[in-house]
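So this first bit is one chain, no partners, the form predicted on its own, shown in structure tokens.
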Amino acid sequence: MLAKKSGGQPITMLTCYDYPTAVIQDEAGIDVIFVGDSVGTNVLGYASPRDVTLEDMVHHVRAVRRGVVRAYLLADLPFGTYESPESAWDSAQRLRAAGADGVKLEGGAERSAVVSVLSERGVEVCGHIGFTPQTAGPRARVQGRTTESALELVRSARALQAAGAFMVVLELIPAEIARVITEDLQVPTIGIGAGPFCSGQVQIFHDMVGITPFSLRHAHRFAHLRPTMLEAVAAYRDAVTARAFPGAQHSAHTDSEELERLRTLLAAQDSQS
């Protein structure tokens, strides 16, 4: 990732929660495939990413790992699993054993000690500042609009880098502030709702392909799969209801002589019972 930033090449990153999607993203050349705790609200039906457990993350990391050949596989440390350096170490070890190349955690300078210990022990850590869904509540708000809050973001980014973070996600930050942070750091920044000046971009896969029923300002729909999926499911329902599916072409068939023999045997058995 550092080489891409140094060479001025944007880094591509997408969330991913399952094997077939991982295969597609890897084949398409995505740089970082990210098993985020957004799996909770996008796949598992949870009300909040705070509900995601470490066991949930391990399960989905394993599934995604099976589909990744070349991309870097990053995984979220879920809420409440990295409150101390030792708990963070235990959680990171679980995710790495499941196949993650590195882990991501939310928070700024207050997470420096955790990042430092993980980095010293060989765990690659990605930071995450700005809007932090695990702790900021359900309503997304842009962070860093004032000089004071922007300065705090810069300080947090510097602290994470100094502690050993190899990358920092910037979420819902004014584009100009994200540019200041990106130019200030040596490590790459990954933006989501943070404008075009970051070292790379990340999007929620379900938002990007138009599966979610709502749209977000910072998310561009590169496809509109939800209407297509609804249409396909409704067409399937109608075909089954009308007995138009399955047809002969969808079915296996047996030899007529074998069928007649089966009927003869069944009739003989029935007559003896």
Ligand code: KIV
Contents of the next structure:
Amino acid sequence: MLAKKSGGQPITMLTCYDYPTAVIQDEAGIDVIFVGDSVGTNVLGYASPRDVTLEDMVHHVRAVRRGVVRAYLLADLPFGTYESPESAWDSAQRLRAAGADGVKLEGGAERSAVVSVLSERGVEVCGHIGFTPQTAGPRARVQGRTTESALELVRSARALQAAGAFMVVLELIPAEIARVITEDLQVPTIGIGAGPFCSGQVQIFHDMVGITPFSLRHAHRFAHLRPTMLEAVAAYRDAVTARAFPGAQHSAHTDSEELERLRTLLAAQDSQS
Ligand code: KIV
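Show the other one: the form predicted together with the ligand, since we just had the form predicted on its own.
Shown next: the complete complex, the earlier chain at its head.
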């Protein structure tokens, strides 16, 4: 990742929660396949990312690991699982045992102690500043619009890097501030709603392929799968209802002699009972 930043090559990162999507993303050459705690709202039907447990993350990291052979596999430490260096260590160990190459956590300078203990023990840690869904309210708001709050973001990014973070996600911050942070840090930044000047970009897979029913300013629909999926499901419903599916080509057949023998056997059994 550092080599990509130094070489001026953008890093590509996408969220991923399951095996078939992991296979596709890996085959497509995505650099970082990321099991985010957004699995809670995008896949598990939870109301908040705070509802995601470590067990949920372990389950999804395992599934994604089975599909990733080439990319870097990053996984979120869920809310409440990294309050102290020791709890963070235990949680990170669980995610690594499930197949994660590195872990991501939210927060700035206040997370320095956790990040340094994990890094010293050999865990690769990605920071996440700006809008931080685990601790922010439900409304996604751009952070760092004032000089003071932007300065706080720069300080946080520096503190995470000094503590050993190998990468920092910048979520919902003005493009100019993301540029200042990216130029200030040696380690790469990955933006989501943070403009084009970051070292790389991350998107939520479900937004990017248009499965999510709403559209967000910072997300671009590279495909619009929701209407296609809805159409396919409705066509299936109609075909089954009209007995048009399955057709002859979808069915296996037995020869008439075997069928006749079966009927004879059944009739003989029925007459004995
Ligand atoms: O969980 C997630 O999807 C994230 C991204 C917004 C970076 O943390």
